[in-house]
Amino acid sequence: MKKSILFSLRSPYREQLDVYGYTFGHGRKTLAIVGAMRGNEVQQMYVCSRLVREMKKTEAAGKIADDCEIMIIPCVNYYSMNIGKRFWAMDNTDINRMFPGYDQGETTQRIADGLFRNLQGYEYGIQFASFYQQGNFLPHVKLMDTGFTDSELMKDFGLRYGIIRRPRPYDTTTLNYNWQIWETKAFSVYANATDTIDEDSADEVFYAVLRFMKNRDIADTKVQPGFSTDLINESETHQVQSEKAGIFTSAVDIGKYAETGDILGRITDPFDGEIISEIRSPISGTVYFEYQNPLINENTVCFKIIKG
């Protein structure tokens, strides 16, 4: 293993930023993984942690492909993390809006750039992402469709579902997006929880991507099979919102099926403690994504369903 900064960034309040990479094998850049970019993604952290632990183990074993080289990067924005921000402490702007970055340019530009010059020709590319609602949602792999990359690799990390988006206009300045635009085959990896550790999903992710690499030859590891990965494209999904605000409930767990008809969830007066609206399945399908807080504004999103 070799561990080297990739990008440093002096403060004059602070300790210097550095950013490091945690690199195992040799030759090729074949594989790219990056953690926490937001100050909240501690699941996503996490989980690098666990595969630069486990790639120490492999390295040692000799069970890393010849020729193959991987890179893991835990943790990005350490800034905000240590002081419980999600986005860049100083100006609220998010790092994964400003790829490809600009080396003159704002600080989460030049903390961009830095990064993106580091993840450049890797031939496959991991991001543990977070999704912007919070909520309970079933690991999934999700690509974006920019044409230069195939969908059927999503199946080779073994998950549930594969989701498949068309990108819009905010996305070009993604890292994914960008990724793939330098020809690197770029993966989204979601983990359920962000700024909590859930050991489950946890796991699950861990395993998916272990099996990514013993599926594409990069690492010979040892993990189940796992699922037989349904492609799906993100327009076959579909979003319930709330019609009033109030005390939000649940009343389905994630991965269940529902029928159309089927009560969701509740929202009940936060002052008298009636029902005011019952949510209920517009269509059927398998529920991947439900809110989480007890609290739920009007025309919320609180369900995501996959049809069939």
The other form holds:
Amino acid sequence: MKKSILFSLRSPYREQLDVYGYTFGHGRKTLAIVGAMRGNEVQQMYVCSRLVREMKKTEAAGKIADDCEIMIIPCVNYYSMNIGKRFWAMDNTDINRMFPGYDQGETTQRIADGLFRNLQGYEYGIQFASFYQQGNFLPHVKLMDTGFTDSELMKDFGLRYGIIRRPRPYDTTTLNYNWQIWETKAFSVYANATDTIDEDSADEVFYAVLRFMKNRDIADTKVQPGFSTDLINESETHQVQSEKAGIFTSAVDIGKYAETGDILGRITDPFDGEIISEIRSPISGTVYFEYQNPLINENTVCFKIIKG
Amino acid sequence: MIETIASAALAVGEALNIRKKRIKNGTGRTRLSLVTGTHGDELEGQYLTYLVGSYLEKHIDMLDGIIDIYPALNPMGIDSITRGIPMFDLDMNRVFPGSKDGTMTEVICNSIVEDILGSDMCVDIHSSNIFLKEIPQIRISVPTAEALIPYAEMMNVDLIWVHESATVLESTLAHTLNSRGTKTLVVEMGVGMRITKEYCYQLFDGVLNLMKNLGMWKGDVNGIHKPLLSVNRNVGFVNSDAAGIFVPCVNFGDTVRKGEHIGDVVDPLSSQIVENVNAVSDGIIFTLREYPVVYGGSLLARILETSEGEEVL
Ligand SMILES: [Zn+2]
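Given the form predicted alone above, what does the protein look like in the form predicted together with the partner chain?
Okay, now the whole complex, with that chain kicking things off.
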């Protein structure tokens, strides 16, 4: 294992920000893994830290394939993490909206640039992503469909679902999108929680990444077989939105199957406690996202369901 | 007439309402929309829309057409000194055109677009951010430049900045409206969280002049000056390389030469100057940093190339 500083940034009043990369194996740049780019992505950093520990053992046991180099970056933006912010604290910009970056530009453009220089040239890239809304996800892998990466590769993670997303204009400055433009086959892995650590889903995505390494002949670790992955277009998943605002309670667990008409959740009046909305499933399928916050506005995505 | 054009129930006891005011007179059907307050920390547009609205009401006989004023596209943001949409950490100007059956923010953005469409012209007023002070300017993307520059020249700004289009900017209100047939000008001026009265008066004259040219205003207008055009001029960006406290030694609007000392980045702990900041090109300083704390990469100034004897501010 080699631990190296990939990029540094001086701050006026804090210790210098050093972004570390951990590399394992030697030779061809095969796989790069990026954890927390936002200050609330604790779960994402945690999964990476477990991968670093596992890869140390794997390397010592000689189980990393010849001519393969793996790099793991557990955390980019710990400055924000240490002060309870999600984005870059000074100007509230999101590093994951600054790619490919610019070395003469603004601070977060420089961070993105410093990072991206180190991330280019890998055959595969995995980013542990988070959703902008509070909620629980069934762990899944997502592909931003730029036409470069073969979606079949998502099956090598052995997660239940692989979701294909058509990029929107605001996706074009993300790491995932730019990785693919620079010819790295890139995947985003969603591991349920963000601000908190959820051991079960951390386990699930930890093993999914090991499975990917095994199936791609990158590193050979002990890992149980996964699911046979269903590939789904994001546009085919059903979003259920709140029709009322108030106090939200969920009545299902993620990963559970719901029949058309089943109650998924309820909204009650925050002042008088009356039930003002029953949220019912419009289709039969698997619940793969639930909103998680006691308060809910109108027109908020509260469940996502995969038909079938 | 004040109207609510979009509404969404918030979790506890209130609704988010987007409101507009319509001022109408005569038989003319020409419609101009003034919109502002997409970014909750930008306030210059609040005073400008007040000036325009109150003046038109006092001189309503001179109006022949329809003025729609949308002072706060992001009312919760303005109310809470939040640039984006509170709770979502979302830049509202990356959500347009929105959608009819999307999330709360998407539905609201969609309603805003639907309501503005049909205007002959729209002016979207921004005011930089809390970090930078800007001269009154209109920003136009290259593909719309030919159609918009003649109108931008009517607005009494100091600069028309024609910039490359970027895919990410397709999610702005201006791009959405321009691509759907409502000519939209984006004004940037002043600094965030403040009101620069003289800029608001300057743009007030510009708005009346635009109305005159659109045939909606029968009253007098003050003299308008012709803006500089960025096309074929170099724009120099001065970014900090060090971290510390930026103290400029030039004024906003000064003309500088390449290499000229324009400020320092200092470190109060070590009592050292950590960076001598110099002009990267000849020209006028049309953007200057207001907020002193800087990291490596913080924008300190922008310099617009000018010809000999050219007057700007
Ligand atoms: Zn703005």
